[in-house]
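In the form predicted on its own, a lone chain appears below as structure tokens.
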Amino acid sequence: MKLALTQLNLSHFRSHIGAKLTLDGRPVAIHGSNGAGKTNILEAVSLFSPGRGLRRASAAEIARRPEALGWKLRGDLQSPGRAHEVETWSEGGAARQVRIDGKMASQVALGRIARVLWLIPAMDRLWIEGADGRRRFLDRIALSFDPDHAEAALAYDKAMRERNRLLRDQVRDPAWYGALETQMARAGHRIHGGRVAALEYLSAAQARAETAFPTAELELQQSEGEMPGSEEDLRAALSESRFRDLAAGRALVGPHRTDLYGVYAAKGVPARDCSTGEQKALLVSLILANARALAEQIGAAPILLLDEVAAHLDASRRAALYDEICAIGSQAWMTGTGPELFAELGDRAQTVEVTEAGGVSSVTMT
């Protein structure tokens, strides 16, 4: 059974006062002028997964201006085994709420019924900017394989913030640190294990695939030393690092110090030293590998969100991308400025035109 949205309703979401899309599981080609509201639709779909969506925006930032009344999304989600009715919304800038099949649910529950991956222009500089972005990229991949990865990340961040507060306040009583370091070690070990597993899944998926996109060799690196191998080792490392951490005012050991290192395999060139086009092609390759691995693992390909990806590919590579998406079986939501960018898809996709007038976006299924 296919994983896909078959109905999507937006209310007061970004530039959309209201929009309704009826879908059949095929890829969705969305075209319109810059600023028309195309990416807002992709952002809406991204919120059918845990977290803050592809723009990492707060609930208040998403509400349509100037009304700021709040926003709501509703979707019919076809997932392996059954269909679900999903609603998510925010009122008055409050944290977003989730309801699945009429019952209130956590965001983590979304990750158990839907797998959503995305590639957006902001990620194009992934290999040359800070390690924070690469960790988030890897954690989204790990989350796609294990929805509980999000809970481990939240638990680790909460405990680390509390410990960092003690460090900044120059608290030296070890009793204050013990419980927090135990929590960090437990969650941190799970995070690291999830990341390692995700890289193994990607490597295997790339090795088995015939693809027009380059293969990336990936590995985890620590800013110094190695990541402790067990939960107890990480707890001990945090305890031993207190003196250094007091001087720095923050934790210097743990998975938050990990970086993702990539190499263009065929050339043996670090991803950060590749051309802009090669870096983009490596990202596309990893998203496709993630989708292939998930399709094998859960029996259904994930939903893909590809913002303006076609504009950065020549015609032959665009055609190859579309062929691979269709072969994997993903409902891919793609944006571009004109319908000609999706010509190679033909009737394998549904087409949506987005227009804007007076700050209000309109959607037409064509």
Contents of the next structure:
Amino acid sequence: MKLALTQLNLSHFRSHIGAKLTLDGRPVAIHGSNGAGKTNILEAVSLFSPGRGLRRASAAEIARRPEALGWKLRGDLQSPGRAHEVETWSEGGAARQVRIDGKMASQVALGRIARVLWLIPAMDRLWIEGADGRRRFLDRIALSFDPDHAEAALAYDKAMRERNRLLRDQVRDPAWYGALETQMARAGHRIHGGRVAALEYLSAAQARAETAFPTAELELQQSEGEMPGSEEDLRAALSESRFRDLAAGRALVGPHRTDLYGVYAAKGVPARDCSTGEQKALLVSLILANARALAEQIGAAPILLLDEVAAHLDASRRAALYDEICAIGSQAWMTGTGPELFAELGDRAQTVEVTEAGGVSSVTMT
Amino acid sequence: MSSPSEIDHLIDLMAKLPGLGPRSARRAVLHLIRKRALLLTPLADVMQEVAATARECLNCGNVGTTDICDICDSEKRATGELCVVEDVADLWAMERSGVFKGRYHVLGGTLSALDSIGPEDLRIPRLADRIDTEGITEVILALNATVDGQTTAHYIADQLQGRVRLTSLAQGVPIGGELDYLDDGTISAALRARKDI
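Switch over from the form predicted on its own to the form predicted together with its partner chain, please.
Below: every chain and molecule of the assembly, starting with the one above.
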């Protein structure tokens, strides 16, 4: 069984005034020249999961210019034993709304019915840039296994921002700090637990798989010391760190100081020291492992969004990737500049051509 | 007779009310004008009266027309139980249920460093005073299950620890609710708070 969109309608979404795609659950190979609007379709699919989508854009940024009327997406989502009609939209730059089967719903509810994973060119430098991006990558993996991970992350972030404000304002009210640290510890412990579990699932999925992609050994590292093992320990660590935090103006312990450390297992080389191609291969490997683990856990392979995935892969690796996607059974949405990049897929995929004229994208299913 | 600009002004003001937008405000104003004797004039009179007399209870923060509200004034409500709520709307919601027979304390918001709302802005010092002067034996923290609400609850609990029994509202399955529609957090809270039948 798989999760798949069987119908996707885009309305006033970036370069698409109106586009309708009818799908049958096979992978979707989208080709077109640069700037045609291919990634916009992937971004649309990414908004069938909680959050701001693969470009991390605000609802207002997504609306077509210059009209800025707002935008709307509608999709029929097939999941094991169920079908859902999902709508998400934004009007007048307001926060995006979600309706599932005709009823207003939260984004967290969206995470319970749709699991969407993505790999985009902006992530190519994931291993060499700041820890922020790696934490976000890790949290999206954790979120795919546990939709409530987002709630914990939001609660932690809110409590930490409140505490940081107290620190910057040099407020000296131990009870206020204590109350916020209790909230941070509760949410922070859940976040850490979700990340540890996610790494275990990935590690098990990598160990079981026969794959052409390299295995990544992953580890969580704190910027200093160890991550406290229990909620109470984290609360105590935050309390103890208060004076240092006052000097720094921000919290120096907690899951927001965690980094994801990766090693190219076969070579024993840290991911950040690998070649560009190897780094990309490691990311592809992790996304595939995530998909396999999810397929086992929830009984359905997730939707994959692989933007310009063929760019750094040679023909044999590309063929291997397509074989593995088909074996997992994911509805993988992939983009590339020409149809030849997807030749190895043959009729195992649906093909979509995207063209652009005068700032308006057109979609043709072939 | 009002000129159109005065009617427009009335529509603009009505549209600022919670739950009303420009379209519903226009409908409401038109309705009021059509029912002038029955609705508009009495409404204008009573609004003027409320504007002149409405005030916050000096003791609990409830809204009434006297310095001390009816609840604080009533000896029957001196049960030793004090229910702490964020807002007057929460107090009114509790009162509608008719179950709680004690008194209230309205904080007037929640702690928020980002919005510069501290303990002194929230009637928390007054709450501590009331514990002694009114012989309070139990403080029920009926605050929202949000980060700000729970931070405020923890803060108050810390301030009152050891002086009084501290309780909070139960969290779990709503009456008439179906388990299938509840989120995991609510189900786990309900399970933790299970009770013997």
